[in-house]
Structures are given as structure tokens and as C-alpha cells.
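A lone chain, given as C-alpha cells: the form predicted on its own.
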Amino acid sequence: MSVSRGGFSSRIGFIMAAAGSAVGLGNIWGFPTQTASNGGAAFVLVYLVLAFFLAYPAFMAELLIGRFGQANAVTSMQKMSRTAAQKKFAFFVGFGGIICAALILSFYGVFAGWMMSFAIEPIAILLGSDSAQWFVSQSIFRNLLFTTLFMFLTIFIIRSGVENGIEKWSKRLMPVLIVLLVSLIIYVVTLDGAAEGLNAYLNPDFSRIFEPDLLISAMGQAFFSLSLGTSVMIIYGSYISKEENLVTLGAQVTLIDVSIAFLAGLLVIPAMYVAQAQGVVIFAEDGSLISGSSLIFTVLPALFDSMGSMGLFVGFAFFILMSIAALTSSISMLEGPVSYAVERHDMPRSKATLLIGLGILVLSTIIVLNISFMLDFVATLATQYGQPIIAMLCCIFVGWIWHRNEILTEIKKGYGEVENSLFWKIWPIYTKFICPTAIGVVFIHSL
């Protein structure tokens, strides 16, 4: 690894800035809204089995390419090629990852923007002001103020680099955000109506895991809370020491993010519950939820109005974990694009970085514009279409044309029995047929 780009300082650093990139909105506002929509518990235990027996061995295969190219996600693929047919694809699929991720943070930092807006309205309330209705009214100039705000928080961290910028940011945040998700959860669960909540969140009917709507919305879930699909994986996985073992760091981080998407479900859902019982309306009489993607900013700010000052307290450390979800993804979404211009193009880091970022503004500023259909535009763009389109490639990529002898070679260094173990009996095959097969065959039929 050259010294030049840095990289993780300890185990520990790379699994807080991984699971950071994966721990996110997606995890904390998508999940349980995903959840709410689809059938509660079934869709939970869909999302499970997905997650580890189809987004785990793409993850796996992103990190592995990473590794083994040291580098951007477009040259550590081109390093595997061999022909230049076989570089011209690993340019579009590692470019394309590098697209998608620009375009998530550039809606990202929109989402990222109301949560910050909303973390003030309480501290405004307890000082008095006036304006505090103002920070959670929509308006353009709230929006851009926000987003502005978060792109360049972004973009503070980028700069600093790897070890002191992504790793040690990450270690701070992600201890937090445990703390606070864990202590609201406790809260809201002592609450009348939460039962409720609980029941339909662990109890799943069965009928209703095999209908399509929910198999997408599952399998895209896995995919966007785990960044994959979007060149992430790649450049944290170029930046890991050669002596790790990449097996069990790839399970640590999966487990990591499938469990604090199951601890958001056990507060949001059971908050959403507990706000019913106290007279909020959150299902339409044909059972379907009524706040949608809303849910954050319509079912939980009224109930956090119902418990009075207390409710204020809940509501900031809310929005402030929210905040911190955003911050741990967003650092990592701008790091590709820039390791990409730091790398191929040789722009020192904090050019390249402040350039980037203002661009990935612009777009956000066209976003806020015009956000009655470009922001589930571009969000539906990158992440039901990009994100397993990408993630596809990569596996066909370590499949069928990364040697299977370099790829065992590689994750050797890092765990001598693999030869041995059953993640190699199955994992190879896996890559090469399953994954391809199920994702191609979910994202035609989501057509």
C-alpha cells in the first residue's frame, strides 16, 4: 500500500468507517419506512436472509477488488484485466460505481439537510424564538441553507484524509449514534401502544414473503444500506492492511449494519404505533401507510409534540442521530469520486475534494429547485437501477473474469485456511452464478 493515500490505522478504524458508509438514512429513516410499507416482520426477515446470502458476497467481492488493486475503483479493476476489451468494461462498471455514488450524496445531502433543520427546531423552542416553525417548514432557502451546511461538513472531513479524516471521525460517530439509538429505543418501548408496534414488527406473516413488491424493496434495501454498487466498498477495501482477514471483517460489518437496521426498526416502529395510539393517523383504512418516505417529518415530530418537554428532548437526540447516520454515509460517498481524481488525475487532495463537493452541490441546489420530481427521480435512478446494476458487474467482474487462483492468493494473505474453509467451497460459485442470476432476474421483473 503506498504511504501517499493512507489508509486504515487499525482493524477497528476500517469496521466503524464501513459500517459508518453502510449504517445510514438507509438504515434509520429507509429500513423502517420500508418495513412500515411492506408487511412489517415479513419484510424484515426477507431483508435478513437477502442481506446475508446475496448483498454479503457482493460486499465481499467489492472489498476483495479493492484490496487486491490498492487503488480507485476504476484502476484496482483495470489491474485484474487482462485484454482491452476486459478494460474498457472495468472502466464502465468502476466509473459508473463512482457516478452513483455522486448521485446518492447529491440527494443525500438534501434528506441530510432536513434532519439538521429539525435538530434546531427544538433547541429554538427552549430559547424562545420566534423562528423555531421555520426550521421545519418547507422553503427553498431552509433547504439550500441545510444542504450547504452538510456538503461542506462533508467535505471538512474528506480533506483530512483517510486515517484523519474518514477513520477518525467515523470512530467518534459511530459510538454515538449506538448510544443514542439504543437509549431512545429503551424510551419509546416503555411507552402505552408500543406493544403494538413490537408485535407487528417480530411477528411476520408468511404469506406475504414471496410477493415481488416486497422481494425489490428488500433486495434493494440490502444493497443501498450496505453502499454497494457504488465504488465505496472498493476504495475502503484498497485502503485495508494486506494481513487482514478479509472474511471476518466482511461478516463484522455486515452484521453491524443488518443489526442497527433491526434496532431502527425497533424504534421507529413501535414509535409509529405509540403516536396511533395517541391519536395520529398512520394507516389508510386499505392498510397502507399514509406518510410514506414523510414518515420522519410528519408521525415522529407529532409525537414527540404529544409528550410535551419532554418531547423536546426526544426529538433533538432524534434528529441528532439522524444527523450523524447521514455523516458516516455522506464521507464515504465523496471519497470515491475523489480518490478517483486524486489518483487518475493527479489533483492534490483538498482540490479535489472542495471541487468535487461543490459540483455534487450543484446538483443538490438543481435537486431543491425542482424537488416536487427530481428528488425521487435521482433517488430512484441510483439506487433501484445503479446501485444493483453496479453491484451485478462486480460480481460478473470477480466471477468470470478476475482469475480464481489471484482471488484466492489475495484473500489468503489475510487468512491462510480459506482454502479449507466453507466460505470458499461456496462463495466463488456463488459469486459467479447466484448473485448475478438473482439480482439480474429481481431487477428485470422490477421492471
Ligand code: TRP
Contents of the next structure:
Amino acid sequence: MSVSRGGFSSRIGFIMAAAGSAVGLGNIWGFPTQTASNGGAAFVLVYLVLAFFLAYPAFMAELLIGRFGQANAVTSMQKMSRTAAQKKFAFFVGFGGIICAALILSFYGVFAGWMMSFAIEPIAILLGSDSAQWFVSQSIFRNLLFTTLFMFLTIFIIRSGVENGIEKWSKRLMPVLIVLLVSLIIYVVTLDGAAEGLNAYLNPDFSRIFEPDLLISAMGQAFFSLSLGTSVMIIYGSYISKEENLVTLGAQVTLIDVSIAFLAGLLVIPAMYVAQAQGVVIFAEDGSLISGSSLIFTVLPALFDSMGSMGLFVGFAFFILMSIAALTSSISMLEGPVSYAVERHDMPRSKATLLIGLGILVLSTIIVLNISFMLDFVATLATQYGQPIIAMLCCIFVGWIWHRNEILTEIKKGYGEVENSLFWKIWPIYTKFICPTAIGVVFIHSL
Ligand code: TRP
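Following the display of the form predicted on its own, present the structure of the form predicted together with this ligand.
Below, the chain from earlier opens the complete complex, with every other chain and molecule after it.
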């Protein structure tokens, strides 16, 4: 690994960083929300299957591109290309992913800002401040302030580079996240109403499993959750040592990601039923569970309010959990464009980080100022169009352009016996045929 571009110093450093990228608002907010609006356990089951059989192979493709290329997404893919047309295609896919990461960060920062301001409200109440309500009320000023704060935290970490920024902070924050999550679950499942929630979460209604809408949502969720199609896993792959076994590392990260989504459901769905036992409305008019932002910003806060002073601590812990999850993800989104500017345009890291971070903050500001239209528009553009298309093109790149022997040599560096493994029997066919087709079908269906 070249000294000048840095890299993860250890296996656990990579696992924490990649899991930190994967585990985000998508797991703790998106997954329970989708579960709630797609009939509970049936969605959980489909999600688990798709995460391992569709998202994991695509995730491996991106990690391998990066580890082979030892560079940002564009350079890595161009290293595998032989003809001029392939190089152009590589640029399109790599740069498309980088733009996609920047777009995602621009709206993710707004959501993350809300999480931070909701975390501060209980502190303001404890301090007896009259302005506590301001932190949980929509206003342009609050949104701008907290989005800016969050973006500067992200910039601060990325400025310090891979080992001293991404790795160090992921190793600190991920354990805190897991402890907070597990403690909250233990507390919530002891409350009245939780059992009914567990039942709704864990008992599948098998008749819904093949509903197209459910399949589409589950796949989109799995791809978003593993941060696919955005150049992020390519760049993280490029920071892994050649001695590491990518096949198991990738599987471990997928497992952590899926487990944390599952745990988050174990917290949020029972919490909703506990809220119902306290008199909070948790079903929408059409009979479905309330989901989306009202779940996080109305139903759960109403629950915390009903818990008296204990609720202040629980609310604080919950929104800190959300903020940490968002931060370990946002740093990965910024690293995509920053690594490109540093490596392709010879920019010093600190300058690139600040310039790109501020550029994305300008975009976030535009979103905040036109929130009712822009938030949804950018989120849809990046996650429902950008991510699946780029992820599909990455699979096509690996399956159809990269030579099979070269791929094998790359995996063998950290996993000598891979040729005889189940992985090598299945995965090449998967990336060549099944992943691109499945993504394509689901994508076209979602239009
Ligand atoms: N995976 C994160 C989540 O679940 C989101 C995320 C992090 C992401 N990095 C990304 C999404 C890069 C797309 C691209 O919340």
C-alpha cells in the first residue's frame, strides 16, 4: 500500500469504517420505517434474503474494484479498462458514483441536523431553558444551523485522512452506537405494549412476500444500506491491505449492517406499540403503521414525553444514536469526492475537503430553503435512480469488462484457496448475469 495515499491500519479498522458507512439513518430510520409500511416481518425476511444474495455480491464487486485499482473510483476502473471506449465508460460510472455520493450527502446532512437538534432538546429542558421547543420545531434557521454544524463535523474528520480521521472515529463511535442501541432495546421491551410490537415485527405474513412493491422497497433499502453505487465502497476497498481476505471481510460487514438494521427494528417497532399503550396514535387513516418522518419526529418523541424525566434520557440517547450513525456514514460520502480531487487534481487533502464540503453545504442550503420540493427531489434522484444504475454498471464492469483471471488473482492475494471455494463457483455468475438483471428489473418496475 502506498504510503502517500494512506489506508486502514488494521482489519478491525476497515470493518468499523465500512460498517460505519453502511450503518446509518438507513438502518435505524429507513429499515424500521419500511418494515412498518410493508407489513412487518414479511419485509424483514425478504430484506435478509436480498441483502445476502443481491447486495453482498454487488458490494464485493465494488470492494474488489477499489482494492485492485488502489485509487479513487475513476482511476481504479480505468486501470481495468483496455480500450478507449472502456475508459470513457469507466469515467462515467466512477464519476457518476462520486456525484451520487455528493448528492446523498447534501440531503443526508439535513436529516442528520434534525437528529442533532432533537438530541439537544432534552438537554435544554434539563437546563430549564425556555427555548427547548425551538429545537424540535421546523424553522429555516434551525435547519441551516444544524446542517452546517453537522457538515463541519464531517469535514473535520475527513480532513485528518483515512487512518487518523475515518478509522479513528469509526473505531470510537461504532461501539458507542451498539451499546446505545442494545441498552435502548432492553429498556423498551420491558414496557407495556412492547410484546404486541415484537409480535408484529417477528411474525411474517407470508402472503405478502412476493408483492412487487415489497420486493422493490427491500432491494432499494439493501442497496442504500450497503452504500452501493456511490463510489464509497470502491474507495474504502482501495484502502484495504492486499493481505486481507476480501470475501470474509465483505461478508462480515454485510452481517453487521443487516444485524444492526434488524436490531433497530427491534427497538423502533416495539417502541411504537408502547407509545400506543400510552395513548399515542400509531396507525394512519388507511390502517397502516405510521412511517416516514412522522414516526421518528412525532410518534417517538410523544413516547419519550410520556415517560416523564426518564424520557429525557431515553430521547437524548435515541437521537445521539441517530446522530452517530449519520456521522460515520456521512464521512464515507465525503471521502468519495475528496479522494478524487486529491488523486486526480493533486489538491492537498485539507483544501479539497474544505472546498468540497462547503460546496455540498451550499447544496444543502438550497435544499433547506426549498425544503418541500427539493428534499424529496434530490433524495429520489440520488437513491432511486443514481444508486441502482451505478451499482448495476459496476457489476457489468466487473462481470463483462474485467478479465476473470485478473479478478481471481486479485482475490487470491488475501485468500489463496478461493478457486475451490463456493464463493468462486457462484459469485462470478452472479455479478455477470443475476445482479445486473435483477437490479434492472426492479429498477424498471419502480418507474
Ligand atoms: N448506508 C448508509 C445508511 O444506511 C447511507 C450511506 C452511507 C450511503 N454512505 C453512503 C448511501 C454512500 C449511499 C452512498 O444510512
